[in-house]
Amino acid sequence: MARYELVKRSVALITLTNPPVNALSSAVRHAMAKSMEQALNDPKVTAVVICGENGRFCGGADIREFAGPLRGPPLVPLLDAIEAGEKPVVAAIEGVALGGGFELALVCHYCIAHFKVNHFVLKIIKAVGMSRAAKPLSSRRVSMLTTPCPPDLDALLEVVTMEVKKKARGVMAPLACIQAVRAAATMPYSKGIKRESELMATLFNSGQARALQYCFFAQRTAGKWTLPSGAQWNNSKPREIRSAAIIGLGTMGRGIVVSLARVGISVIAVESEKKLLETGKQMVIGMLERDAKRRGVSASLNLLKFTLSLQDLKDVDLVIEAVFEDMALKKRVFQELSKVCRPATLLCTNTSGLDVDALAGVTDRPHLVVGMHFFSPAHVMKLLEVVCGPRSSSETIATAMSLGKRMGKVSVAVGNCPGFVGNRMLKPYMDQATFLLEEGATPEQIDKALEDFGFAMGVFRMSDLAGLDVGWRIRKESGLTGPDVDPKNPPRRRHGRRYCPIPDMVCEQGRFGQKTGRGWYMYDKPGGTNAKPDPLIQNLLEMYRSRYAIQPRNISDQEIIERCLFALANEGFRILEDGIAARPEDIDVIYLFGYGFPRHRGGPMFYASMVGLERVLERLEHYHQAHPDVPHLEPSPLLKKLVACGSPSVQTWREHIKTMHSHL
């Protein structure tokens, strides 16, 4: 945990050794605050040096421990006999500093940030021969240096509020950090240091607190996939993937060339027209340079290769499809692919829904087959569902999981049914969100309750972002609305259930969101960014209330939320008790990196589970039974299961899940 050694008999080594990270756990601040004591009693030991194994000085406290009572002697003391002892203490870093291992090195008189190891005693030693030639150590302490304070501080401090405030709505720990700074710079060290501790203690203690700490580990979760058959992350090989192949050079399409080529791997992209294939090419290498500029290298142009014929694709490791979502476009691609790339290449589809299976069906290869969903714009949003159909193998799912982490993503394997997880879930929410209109709110009114509670966008300025026409073609080609509608299904019914046609209407009148400059909200002009409301879609509210005689009522942002949130949930335990995803944490991994999900919430299951399953469970029973034609209200077999057995925590649900419905 830390290991003491006497270096050229007169420096005493620390190291801390608690893999990965060098945690501070209690054995280790144990073992720390031991060895400073040896080294400090020690006549024989001048200097001390304190560094960490494996090139990595210390991620910081050890958050697993964060669940439990604190074990083990605090830190505080130890960093306050550190920067008081009368030996000059020298960090040595390498690597990350996080957090208390920060503190750690700051209380330390020395600290050197070094790449090399092989120099790493010579520089020691000279650091430390520098710092006993050199002034007497109550110099070096920080507890003694004075901390500039600019005249304008609250002036500053108040600007810089406003923005936190702005882009972190709702979270409490960098306002807090603003408070500490403040005291840093108005106060005498031991004050200040107090204060620190009473935010960290209000922030510890806080729900945020717990939901940052789940969501950390459940981001690492979701890396360890798991198959029904035993395969998983640590017992199935990816293939190495040096060459793939994009078809289709649209939004989605450019993105993935351009997330992969800047991680090194050589791209063809193929468009089916001459003139697309042109301004496809023009905007992945603008994309491109823009990247390359930013991270200060060169743009990896040369891995490019832009062709309109799929011949040119038969020796690729792997192929994306990225073409329309259409099922029989990518059925005709699929089999074109078939006979021209090698047996062993492996088949993906970004699509955002559609059936995996069925696409494997039409290949040659069906276990070679798997669905890599990318969020728009696949360069920038960290999120990649990998749908596993019934027949992926579990070296194609490995290596779709293992390509997305190269590409900088959040992969999370997930089983394959319309929607997948993430938009599967969206419905019901989404859903909620129109019914509410219907009675008598606002979209501005549902955006602000979703953005007041944390989402960067509410439900209505998000679909205007990515386009109000995308739904609307497909409830057309699922007969919800359009001329295929039976003509018998009254209008605010289908198939048995509660439809609500508001946003059919505001796609006829040609609003399709932000492009059109018009949607829910106004624009300024066709692809503006800032929503205003529109009266127009009030008069639309007030005209569709009045010809269906439905009373508007006030609306609580109370019931917003929860009608929304507890929807998008209860979908949530459906897909749980189908396999469609395996752990909770990966449907709030998906929710988190690519809906917009307020982080310090912990996903839409964490959030459920810090409300009180019981709570959720009462409340879809109330609104189920004022809405009995919205079977999306109406609460789970799997929520009624984990109450029935005391609301356990969310990371034990998995056992009460029937795994043989699984279809990962």
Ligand SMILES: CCC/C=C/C(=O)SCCNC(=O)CCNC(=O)[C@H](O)C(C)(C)COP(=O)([O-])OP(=O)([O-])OC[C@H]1O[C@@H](n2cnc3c(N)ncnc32)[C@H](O)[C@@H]1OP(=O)([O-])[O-]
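Form predicted together with the ligand done; form predicted alone now:
Keep in mind that what follows is only the chain, not its partners or any molecules around it.
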């Protein structure tokens, strides 16, 4: 874990050896402490060099040790011993020096950083070990240095604190960092270190720390999905994808083209009209050039081909359909692809919620059809839902998962149902928000409550960004609104359950969000981003409540959070019951990376466990009793079962889930 060598007869070389990032595990700390003691006590040693194996200095603490009690020597006394030693210690830094690894570098008396530093270790040992050994180290000790402070330090830190509070949205660590900086600037070294340790202990034992640690491991767990047979998808050898085609150059299609091209995959992009093709081509080229400039590489424009003909796709390895979200249109595309593409070509759909198996059914290769649901903008967003149709082969799933990983995505395998996981859960969340509007809340109040909880955007700001016409079109196609709706039915009920027509009324006024300059909010101009409360929306709400004799009431932020987030988690429990997701970690990863759920809350399922499943059950029962015509407020059987079993930890919920048939 830490290799000790005597080099040039007088220099101790300590190499951290804990792949992949040489984390400071208990074994590494123990070996380092032993090695440093040996070096400091050996009269032949005049200097020490610390480096990391395999091109990485040190990635910091080992997160796997966070959950339990500390084992092995603590890090701080080891760092103190290095800094206080009478022999010069050099940090030879290559690759990463993060967290505790950065602290290790700071306490060393000299630091040398290079992208190939290990090639120069011997030179470092001539340059430092020999020439510095006789020189005093007092000026090289961090604890002996003074901190230069501006005269207006308090005012400066106060301004920074206010700025960080706005951005942190309830996260504790950034504010604790400011307090640690204040201590470093205003206290002696020993007292400043003590204050930092106190702050660290507070953070380390917080629920936010547990949530962030959970997120770290949940992301890795999501990639270990298993087939119902018990075989892992990553035990099925994925196909190598050298060439791909994208059908449709709208917002989503363009992002997918960029995602593929920048990892070296040849892409043929198809559009139906020449003008659309040319517009899409110029936007893709611009996106790739900007991306390449930012990364300091050449744009992969030679990998692109743009065409109006599906006939050009006959030799590609994989096709991703990204056309308009219309089942009839998508079926026509898949029928054509079956005729054009070679029999072994994988056919993927980017649908956000339509039946993947229905698309597979119109092809000559249903086992080679899979959903690849990217999130917009596809070249930026990390999440990829890989939707397993009932006839998708394990090789097909493995290929989609592997391709997602190659593109830098967090890929999560999900089952085939309306909305899959993310959008299926989103519906009750958004429904609760609109029901709260009916009852007396305003868009800005609901958004503020959700943003104070930690979301970057509340429901209504998010809807304005996405475009209100998208949901409106889906509701019309589903028969929930529009001229085909039975006028004899009550306007606030559909299919025997509560329905809120306010979003439809907003769209009927041509208010589609940021792109039209008006939505739930008003904007300076079409395409603007500065959301302001709109008096016309308030007038609409007052008129609506008056028409249906709804007496508005004061609604607390707590009720907003509970109704929106508990309804979200409740649908997650149903998804687990239905076998649409393999485990709660998968659901949380989807919401962390696809829907902006705050990481310090851990995801909707982890948040429910942190609040307490008994509390979630009690509040859902309360709200369902108050709103019996809202089925998604009725607690799910799995939630009731988990509470009856003593509310086990989220990592063990899978043991309590017994589905008759997994959709994965």
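Numbering follows the first chain given and starts at 1. For clarity, a rigid core is taken as the largest C-alpha set superposing within 1.5 Å between two forms. Only a predicted model underlies this, so the values are computations on that prediction, with no experimental measurement involved.
S.K.: Aligned on the rigid core, do the two forms place the Cα of residue 10 2 Å or more apart, comparing between the two forms?
M.R.: It does, since the residue 10 C-alpha is displaced 2 Å or more between the two forms after the core fit.
S.K.: After core superposition, I'd like to know whether residue 30 moves between the two forms (criterion: C-alpha shift of 2 angstroms or more).
M.R.: Yes, the C-alpha moves 2 Å or more.
S.K.: Would the C-alpha of residue 50 be classed as shifted by 2 Å or more between the two forms after rigid-core alignment?
M.R.: Passes the 2 Å threshold, so yes.
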